[in-house]
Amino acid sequence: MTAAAAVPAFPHQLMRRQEAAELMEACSALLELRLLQRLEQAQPRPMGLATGRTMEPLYAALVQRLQAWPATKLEALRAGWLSFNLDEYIGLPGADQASYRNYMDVQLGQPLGLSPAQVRLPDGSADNPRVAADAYGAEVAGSGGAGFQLLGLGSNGHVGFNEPPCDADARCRVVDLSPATRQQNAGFFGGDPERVPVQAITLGVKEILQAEEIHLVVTGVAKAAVLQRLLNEPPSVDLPASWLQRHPQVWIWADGAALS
């Protein structure tokens, strides 16, 4: 990994830039050298995950990678894997194609063979959200919070579903979903963001925070302008991506595209 010249508002980043493709091998190498040093810790923290179209290369990537492995070691891996998704939408059904459980149940549990319960998401589909929202924040916190924190960057700076306005003390809530991310998100829903629900459950910036080292991964123009703000803002409830500033362990993920 090379490092970035430095930018005022990250002066601990690791940036690497590449082509897209070249980017998501070089991230899914890292990540599969964090699940080795995984296996050799006695109580390993579990992993935090992302969901959108930017992981899916990013999944495949470290897929093929995991399975290759020796059998005995891919099923170690197996037996101790526990990840928590940042976010799913309330009132989407597991089984619905455009939850997020039924995103990481394609991208990372079946072809891993992992359990429900070992890739865990906010039960967006409770009778009551709020306490579900609760509950999910306190077993993130039972469990020590996240090792590696893998995140997506929206293109009004949200990371998982905060949402601007937003402060770095946020905890895992009930959000209200903006008509930029309904938008962003409309090619899960066939392409129209009145199909996207309207609120969902999300990590706070502050279980984000607490992560041992975050790993933000931005591709594509759309993303650009965006970025460029998280490189040269200060920390604001306008961006709450930002507050990633305060982190000593960010590692930026971004292909020539997303840095024009």
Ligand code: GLP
Second form
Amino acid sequence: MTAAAAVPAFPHQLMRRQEAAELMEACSALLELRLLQRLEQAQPRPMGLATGRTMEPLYAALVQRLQAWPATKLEALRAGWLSFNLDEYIGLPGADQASYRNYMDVQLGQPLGLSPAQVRLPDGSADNPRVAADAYGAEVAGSGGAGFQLLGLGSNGHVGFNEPPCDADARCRVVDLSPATRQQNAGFFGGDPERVPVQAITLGVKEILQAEEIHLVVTGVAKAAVLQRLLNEPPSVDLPASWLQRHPQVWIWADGAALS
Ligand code: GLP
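Got the form predicted on its own; any chance of the form predicted in complex with this ligand too?
The complete assembly is shown below, putting the previous chain first.
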């Protein structure tokens, strides 16, 4: 292999802003445009959404933009809304404050007036999570994949809850959460990693790669090391996000701290 061939053809688009707030403005403007375009489509694909701290200011910026739309347009957006989230903890009732169902209700559902049926997530409180994961994967695959897929990045390189090691063809399934991820997400559980559920349902890399366009959002110095790996390492099971290199339309949105 020549030296040139070894350079990864990734990212396809690096959207860099020094301050996180500027990044969220720019990213939310693009998402607003995609939602406007979606209104013009006869059979729009669903949206692929993510949770986590990174997404909170992004959703706030997006909600602010959408709430400024004329009432008729906003109503059309509402009527046609269908989104699938990446993942959900197993064993938390949807009403639990730390569930991703609750997160989505607070961040988007309530501010935009969307029903829970329009903002779909895996059913982490199902009696049989494996059956629930298969059903959710089939639903997403049956939709043809997301129009745009939002993604955050785990400190260990996970996307959704696809923990390393993870193959490129991993599908929607039940996963065990790593100690690193339980530690990373402890803030949503009173700071106690022991309270973070040990399992989750996540869309696999396979369903994520079905999206037309992928937007990976990475902010803060705590993500600098993993982002550096992502931008420089070839795809491997050790860095699940690296499988995104196989997708032709990936946008990486990163602030100065994450690129430091
Ligand atoms: C979490 C979630 C992901 C999220 C990522 C980054 O564990 N499963 O969906 O995008 O890790 O989280 P954060 O934005 O809080 O750093």
